[in-house]
Amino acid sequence: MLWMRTLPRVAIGYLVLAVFAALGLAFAAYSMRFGVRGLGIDLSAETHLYTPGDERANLAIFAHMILGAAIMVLAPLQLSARLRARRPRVHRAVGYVIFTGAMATALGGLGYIALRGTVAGGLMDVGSTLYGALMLVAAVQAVRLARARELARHREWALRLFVLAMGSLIYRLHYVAWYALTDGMWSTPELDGPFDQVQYFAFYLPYLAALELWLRRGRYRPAGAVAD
């Protein structure tokens, strides 16, 4: 029967989703705790991200971590069609919280890059700056189009923002998978190896490209066509 053939795929899908959610929550909790500690105590012995005596850089990077963790947890809620339909006010309220958090996260990251730069410099600065700029654009567009009642376009930009919000987690998952498969080939502690350099862009651009292809497929499907 058809349901018996599709059940394993559905079960696998839910399992993957559950694992991804668990990893996301664990990473968000770690990031938020680390960010709170960085705002309260000297972490220069633990991380290069802490700059003794530079309160602006510390505020920028550790607020970036706290708010980034918050939007990572909240962003999946906005994908729920049931929440949008049954609790539109909650959907809007969470949306504005995500917008505020995304703007602050992006500006915090960009501010830190302007003040101190990234650990690998040069190309990593470019990749991180582009990532922050895209998050700003996606957040602004998602809210602007929602307020203009252009809901189809609003959802597209909300999906782009969702992909970007997951970027920090995806970045780390890439490293976990790569080190498990290759024992860290082409990666260095200074994050300037060939794999590291690909990573400057690979944690968000390929996923945005895949999303664009998916959106275009739906947007330009011929009238009367049946979805796969």
Contents of the next structure:
Amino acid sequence: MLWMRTLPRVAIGYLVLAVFAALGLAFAAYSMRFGVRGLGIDLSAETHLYTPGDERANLAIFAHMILGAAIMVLAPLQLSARLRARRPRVHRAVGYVIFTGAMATALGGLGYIALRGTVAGGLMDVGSTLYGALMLVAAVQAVRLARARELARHREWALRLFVLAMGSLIYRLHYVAWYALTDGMWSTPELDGPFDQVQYFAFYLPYLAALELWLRRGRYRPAGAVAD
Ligand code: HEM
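Could I have the structure of this protein in the form predicted in complex with protoporphyrin IX containing FE, to go alongside the form predicted alone above?
Next comes the full complex, this chain leading.
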């Protein structure tokens, strides 16, 4: 029977989703706690990310952790066709919160790079700067196109923003998987090993490319248009 053949696939799909959601929530909690502590107390004994006496750099990096965690948790809500169709005002309000959070997260990360640079510098600065710049562009485009009622293009940019909002989580998941499989081969504490260098870009570019392929192949069928 058809349902007996499709059930395992559906169950596996839900299981993968549940695991991803649990890891996402755990990382969001870690990021939020780290950010709150960094804004409240001197963490210089604990992390290179805290700069004693540099209020701007500390505000930039630790506020970006709090806001980044918030957009990661909120972004999946926007994928719900049901919410878009039945509660367009909620979709719109959450959309503006994500827009503001994404802009501030990206600007915080970019500000920190400008003031302090990343731990590995050079290519890691480039990878993180491109990541932040893409997040800014995707956030602006998603809101601009929604306001212009270009809903098909709005959804494409919103999906790009979603992938970018998950990027920071994906980055950590790559490391967890790699360390479990290889015990950290080609990775250093300064994040300048060959594996680390690939990661400067690999946590968002391949996923954006896969999304583009999916969009171009026309598999995406928008549902639940936002009524005004
Ligand atoms: C969903 C969004 C984001 C979240 C949740 C997030 C979270 C974090 C966390 C928790 C850290 C500390 C890493 C550690 O555990 O030691 C971190 C570091 C950092 N993040 Fe983000 N981030 C996000 C987006 C961004 C964006 C868009 C940029 C863009 C420039 C960025 C730039 C950085 C930089 C430069 C560092 C410091 C890297 C280093 O030198 O060690 N982040 N982020």
